[in-house]
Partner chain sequence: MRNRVVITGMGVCTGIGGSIAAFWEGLTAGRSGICLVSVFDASALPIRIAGEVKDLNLSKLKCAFPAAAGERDRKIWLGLEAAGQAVRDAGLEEEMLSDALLVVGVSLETFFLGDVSALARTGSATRTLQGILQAPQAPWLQTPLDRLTQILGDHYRQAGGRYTNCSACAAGTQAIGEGFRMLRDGMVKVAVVGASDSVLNPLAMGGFSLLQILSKENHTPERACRPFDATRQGTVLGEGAAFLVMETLEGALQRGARIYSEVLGYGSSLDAYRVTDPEPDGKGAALSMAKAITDAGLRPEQIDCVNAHGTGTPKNDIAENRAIKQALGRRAFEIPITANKSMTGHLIAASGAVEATASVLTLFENTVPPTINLAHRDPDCDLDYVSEGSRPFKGQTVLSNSFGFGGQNATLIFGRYE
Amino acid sequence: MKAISPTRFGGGVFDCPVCAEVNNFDPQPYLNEAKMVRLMNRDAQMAVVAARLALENAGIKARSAYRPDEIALFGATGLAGLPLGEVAPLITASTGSNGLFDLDLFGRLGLKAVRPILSFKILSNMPFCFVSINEGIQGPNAIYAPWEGNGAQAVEAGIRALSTGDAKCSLVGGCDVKTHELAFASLQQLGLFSSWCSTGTGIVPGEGAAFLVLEMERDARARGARMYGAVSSFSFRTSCPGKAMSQTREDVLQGLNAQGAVSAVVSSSSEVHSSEIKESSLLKSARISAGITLRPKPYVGDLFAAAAPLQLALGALLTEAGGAQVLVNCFGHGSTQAAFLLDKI
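How would this chain look by itself, in the form predicted in complex with the partner chain?
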């Protein structure tokens, strides 16, 4: 089932005409305090819901399976999801008769036109602070931004926290909302919609959040947890000037030591537009063959900061379903490119 539909905004202004929205989204059942929702942006609401679902799925509640300070929280967030509608009253009150933004009006009238909680909505770390508050998590933490590779970094940080003994459990994930006008304008300015002009296809911005619960195998076994799969290796590379992105991604795959056959690949590509680097070619160069390939982006859109955790969640499901080894690629915009290899337990 595809969630992609024409945007409800834009009217042809943006090169990309579609997006992938989460319809009928209601975070209230997942919040410990109902009034928290008025402080939260949509990305924070989605993060809180996805984090609760992940913890429930793992059978973990802070203060029961692990102490609150034994649970780490590493996340990734995208470009600030500030819908222009939120600041429209401020802009209107701050614009002079000449049509220009007026600092005097802004100070005297504009600030009175917005709610004081606006700041809490635009701070990039807030989604994960809400997660920590809602779940009582107090352990090691960090938040990265703003692209797919940075979501992969959050997962890697969670793995490191476990392997160094900093945490006994890591809640890792990402959230992003790109289904509003300002996000579309920013993505267009960054050139991410360019293939829509040339080929009529391209990146489809989406919205959502995805979280994973990571534990050391012995701890998961000790508490009788359901285990989807094991992270057997991961590989990160940084693209920089003078090196083709395709080479950087090929290096990522080489770094996994995964030559040969894998049961499945979770691709970060949509493979629909010609300007995209084809993952199939990269796999061929890295001498990796795949039984099946799963491509979530044509269905849920590109979740940017949330894409890597989502793809890893799909990889984990494939592993549990019988895949001996599943390759999860996290190749997206930005300089950080990554991939994970999941093994069946």
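C-alpha atoms forming the largest set that superposes within 1.5 Å between two forms make up the rigid core. Positions refer to the first chain, counted from 1. Just so it is clear, the model here is predicted, and its values are computed rather than measured. What changes on going to the form predicted alone:
Comparing the forms between the two forms, the C-alpha position of residue 226 differs by less than 2 angstroms, with the core used for superposition. Shown in the overlay between the two forms, fitted on the rigid core, is a CA shift at residue 112 of 2 Å or greater. In the core-superposed comparison between the two forms, the C-alpha atom of residue 103 has shifted by at least 2 angstroms.
Just the form predicted in complex with the partner chain so far, so send over the form predicted alone.
A single chain, with no partners or molecules, comes next.
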């Protein structure tokens, strides 16, 4: 994937000049009912495809390997958003003569200006609702939003569902589309594009979805599954007012008890050089050294809510390829910061 100027809207009004778009994407072959696609936003379409691919790779189908109620579904989504063109009629009809949003106009005219199915595309829980419908999953479930640490929380929830016996299989993941103008407006308002002004580089908003299938090792072995690696440890911390984010992240790494050498690190740093230096400094403070470091964000963009599942999937591939122990950092915007240790099976 290559970072390019946005092709679906004019990006000149924003400080960030590029994004990482997915081209030639077609969800239809992965839908049990083709008509579902008209109810789905791009986040949901990507989630359904990624979920299907993850389950197929694991050799799992509801009502075959496990009962529908034995499969848990935990996921993370970004802030609800759609391309401006889909919500513009509602905004226009709900704006008063003073240029401000008017609740009375919204009730009388705004809702009538858009198709009723718009609600399916705006609600942040709908991508995982569609995954559940498409795959027949009926087990424990929860949605987290909207940042990288929250995607890590979805993975943690899946692990805990297995360890407590609430589920025998957990499908965990995230989806996020930040390649439309409302997403850009939100990111700029939050100050996430500020480094583009000062250094000429910064985060690259991306779009995508990533899912993992989790099982207890004994169950995976019993059905002859391909096993990429094992989650041996994970650590979470929430930043508090007045506490430096770097200290919160260092506490996360200390909580892993991973002092020493690891085979590889899947980094959460973006292509901003300073962020790579900061993460390297955190590893040094936690007395962790790595054989190799993989930085996916410069190549796929920042997937925010989907970043942690993607980075864990890459970490699992490194573990399967021979890494004795792989550290996956899930550091990003938002208060929740996390990291995982993966061991070779």
